[in-house]
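As a starting point, one isolated chain is supplied in structure tokens, in the form predicted on its own.
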Amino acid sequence: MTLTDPAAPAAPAPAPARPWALLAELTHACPLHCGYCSNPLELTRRSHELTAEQWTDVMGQAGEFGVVHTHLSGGEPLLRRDLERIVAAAEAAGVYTQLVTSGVGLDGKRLSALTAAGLRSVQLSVQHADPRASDRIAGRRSFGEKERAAALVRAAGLPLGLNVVLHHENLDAVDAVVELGLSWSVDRIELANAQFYGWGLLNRAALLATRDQLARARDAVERWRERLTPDGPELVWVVPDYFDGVAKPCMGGWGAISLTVAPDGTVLPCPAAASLPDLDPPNIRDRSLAWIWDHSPAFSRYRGTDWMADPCRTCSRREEDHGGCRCQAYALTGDAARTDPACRLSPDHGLVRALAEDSADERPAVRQRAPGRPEKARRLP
């Protein structure tokens, strides 16, 4: 891929630090119809995906950028039947690759493959410990084949990490989550309560949990902890964004130190960000990853702090939690440079409240994520 960048500014500022990790969202498509799911509503389609070829230059770039962990994601990446060259080009460019998988898809050969060409680990997703209600939530028969994938992934000696978003479908469930994750010997299980973007924020009101469901779970996760030994998993908990008052640092400050290679090549902040209006982001077919980083319109619009307005701009916490997200400011009050309404100091927090406090009433039913744009973009290219 030949790239022609435009020159830098005459006086440029000073560039940032560089990223160390990078998500590459390989595909759209997935086996799976999580409710829950983060991804855009209008997803790219496989014949707009970028090819091997181009993941390869990816892949070397970021080497030579610094990066050095990539997510191999998705949708569901095992759907590309040239992820294992992907992986080869990450490993050839020095960066540690894990794959976040369903487990849909994966056997002994396929994993044999991948390791082979450089995989170093693997993230497998599970919606509940009960089968069935994995199952449900997942939209598809698909318990069966995560236990045989978390399997095989221990026996190849790859380390194996258990994700499981948390809704209130299954935020009752994280001690049976826990046992589960020990009885599989993974070596770290995240929490992640939901964040509502794409099919998350179309579903939030069938999704979000009530102040006592997460009271409950967060003293069993405590109390996990206190059980745990020094070489057990390691047991984390992603903070709901609704209920504490605190806003999250937004991916550890927007253009900081990761970004988000979308599936057409789209480079963008934070995995998000698409749904912002006027961000222009820029592709990796057009622009080099360097150039996108220190220069694009995109990466510098809400870097640091001076775009930031009261109350963050004289905040204390300003450094840390990086005014908390832009897209979720966006989600709720339709301007992404107010401050996150998750902050009991942002004056749109009654927003956050109401939807708190409206959590228990009568819930709609989950709309189940959509295979893609059309049926045809789940096949295999």
Contents of the next structure:
Amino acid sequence: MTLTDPAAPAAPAPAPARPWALLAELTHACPLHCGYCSNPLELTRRSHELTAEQWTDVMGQAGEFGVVHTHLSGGEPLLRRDLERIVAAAEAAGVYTQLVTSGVGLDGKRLSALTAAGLRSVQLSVQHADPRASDRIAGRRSFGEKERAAALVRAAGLPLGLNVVLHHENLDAVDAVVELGLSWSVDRIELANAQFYGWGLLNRAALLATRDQLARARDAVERWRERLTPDGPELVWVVPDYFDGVAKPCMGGWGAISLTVAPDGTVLPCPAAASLPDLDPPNIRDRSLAWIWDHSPAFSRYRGTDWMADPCRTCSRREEDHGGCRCQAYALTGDAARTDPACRLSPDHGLVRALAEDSADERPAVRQRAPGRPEKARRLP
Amino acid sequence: MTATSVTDWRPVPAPAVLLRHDHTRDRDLLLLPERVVVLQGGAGTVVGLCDGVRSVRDIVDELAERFPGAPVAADVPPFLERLRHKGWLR
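Since the structure above is the form predicted on its own, I would like to see how the form predicted together with its partner chain looks, so please show that one next.
Below, the chain from earlier opens the complete complex, with every other chain and molecule after it.
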């Protein structure tokens, strides 16, 4: 038998490479009300969240299956009183933990308990370098708590990253944001241009940058890159979706590198995939992580390149950008299997171009969300 | 940096850095915030000796004994220096 023998029985498909990282969305509850929130319109109620015992099992399965990194996120993970138990479970499973937090509710006692449980690093969000603007975007007085949280994390000797979601209201403050990161002695500054999913998609017209704004912000980042010394913070610029004509290699490929477990135990190839109406994602309450990764239809659906249509199917970049983002393709065209319209080769690229060019015109106000009150979110269009 | 100060240095992973053997993939890894470094060849064995007690000289001597004929004296100090430069060893 040769490899090209057409009569040869099909070999069983090789198991997909194992995931490296787990995004653990512990709760959708959040003290902030950011208009760019990418969590789904319909939030999981606290009573439907996985318990600490269930998360302990998730971490055990994840570590066993090859996951080495977990982001403990939300919503605000500090709202889980049992967060320490979940951190300890990850640590026991050999999984490196990063807390992704607003900083609200992080006092010295809580941080000590978390580090004792094995917490390895912290990513702290801030909405603007100016305290009042940060509070306004967050929809709550919170900058002071963030500043205190940063100092506590530094004092505890944990690596600290600062994450700022960039949009129309704060893109002109990139210099001040980097200066804030320097004054807080952070190790990493992530300047993450807003991506429009979930609630944030409702606010796209209010949040979308202008081309000029982005050009200025890019220049500012370049200047900082030249100025920062090797022992200074790492500066990460997460490129915007709508302006470059290039699709992002979303998640490093569908079901390729990481997975998300949502607060209610739904397991997804990416946090935004809950928006896809016919995905039928599996739940960790019903199935093992290994089965979900290796065999579930949801994870196989857009894995690799076989699902692609033209122009992706024959594109030389298909192994690099993986066709872009499925959730964005769905949000903009209604068909998740189409080429991401962010790509200039997409037949739907005009949709994105129109949005990018219109973005300088009159804007609606940002609609802030009210997490913890999902019934309110559902009333909105 | 002189050769003497390199060999007197007692390297230890930075607090954020965790050396771990990945049983699933049979690889040694350095785990950091937002990053996983897959160590090649014997690199994990070398980093595993970086305990803050052994000097670079001790590490080289120990490896030379365990792997006779390997060019550890030439390769290991610059490798450790590269990891220090990246901030992964102190």
